[in-house]
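A single chain comes next, written as structure tokens; it is the form predicted on its own.
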Amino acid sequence: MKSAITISLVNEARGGPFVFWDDLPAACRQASELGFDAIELFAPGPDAISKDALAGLLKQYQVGLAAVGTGAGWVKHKLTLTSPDAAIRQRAIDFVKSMIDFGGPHGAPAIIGSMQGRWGEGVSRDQAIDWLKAALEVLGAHALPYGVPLIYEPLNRYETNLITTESAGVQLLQSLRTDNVRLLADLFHMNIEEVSIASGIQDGGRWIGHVHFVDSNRRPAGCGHMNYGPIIAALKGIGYGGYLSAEALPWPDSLAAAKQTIAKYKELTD
């Protein structure tokens, strides 16, 4: 398993669970100096930084790009894949496509989290799931030429009422024609929704393509009450070899959070 750390460039997401903020070159330098394998980038859109400039930073600091978030589509533009407005749904798909095109050349999958939306206000659950599935079909296929999957994230009940567990996520993905969508196992959301995080990881099995490495209170790993032994054992048991990416609050500050994360990662994986 490899280490990664989040960087947000989205002002509208201020206060969210991202370790580094605003200054991408400085964050890449700090991630590299601390020994992280990669960064995970939460950008306002595909024009946040040019492909060449991003490639230059990754090469300069010898870090990979683990994934790119699409949440700015929701927090900045209020787009979801399950909106009752067909025009908004199409704009949401187009935004995610643009983020796939942003991350794909660097080998990074795009993550769909908050942009999945929710059902209600005149939209039934079945209708919302049908719209979500249709979008995942299109977006999974769009990611395929880059050799990366699309990553779909089950969220906790306070953030969506669609898919909240890894087992429900597997059922969703198994119903698709495309085989190019994988699940994100976010330990914070799983701590709320799963009977046990380890069993949730076992439920996800081969479908898990990315992990958000965080503690129970969304602080850096080791700063809450998460029991990581069974979690790491479960990840090893399913043969997971992807990233443990710190989507955590910058508590007490960004540098301290990064140092805490990499120390806990090394303790658990060495």
Ligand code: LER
The other form holds:
Amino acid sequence: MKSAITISLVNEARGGPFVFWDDLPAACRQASELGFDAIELFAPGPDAISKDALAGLLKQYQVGLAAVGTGAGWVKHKLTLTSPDAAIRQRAIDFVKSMIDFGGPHGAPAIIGSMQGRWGEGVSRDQAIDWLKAALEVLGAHALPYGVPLIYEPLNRYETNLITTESAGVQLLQSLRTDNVRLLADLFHMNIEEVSIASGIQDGGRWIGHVHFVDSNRRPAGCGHMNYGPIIAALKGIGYGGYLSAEALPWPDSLAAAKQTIAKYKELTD
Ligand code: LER
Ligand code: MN
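Could the form predicted in complex with L-Erythrulose be shown next, to go alongside the form predicted on its own?
Now the complete complex, all chains and molecules, led by this one.
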């Protein structure tokens, strides 16, 4: 398994679960100095930084790009893949495509989290799932030439009513024609929704392509009541070799959260 740490450049997401904020070069330097393998970038859009400038930073600080978030499409532009408005759904797909094109050249998959939206207000569950599936087909295929999957994230019930568990996520992905979509296992959401986090990981199995590494209260790993032993054992059991990416609150501050995360990561994976 590999370590990663989040950085947000999205003003509208302030207060959200990202360790570093605003200053990408400084975050890359700190991630590198602390020994993280990669950063995960939550950017306002594909023009946040040029391809060459991003490649330069990753090379200078010897960190990979683990993934790119697409949530700015929701928090900035109010786009979702399941909006009742066809024009908004299309703009949502186009936004995610642009983020796949942003991360893809650096080997980073895009994550669909809040962009999935929810059913209700005139949209039936079946209709929303059909729109979500149609979007995942197109976006999974769009990611394929980059040699990266598309990552789909089940969220807890307060953030979506579509897919809230890894097992429901597997069912969804198995119903697609594309084989290029993988699941995100966010330990915070799983702590709310799964019978146990370890069993949720077993349910996800080979479909799990990314992990958000965080504690029960969304503070850095080790600052809540998460029992990591069975979680790491389950990840090893499914042969997971991807990132444990710290999507956590900058608690008590960004640097302390990063130090806490890498210490816990090493303790658990050494
Ligand atoms: C949101 O709760 C989350 O976990 C993010 O990774 C997706 O927007
Ligand atoms: Mn997450």
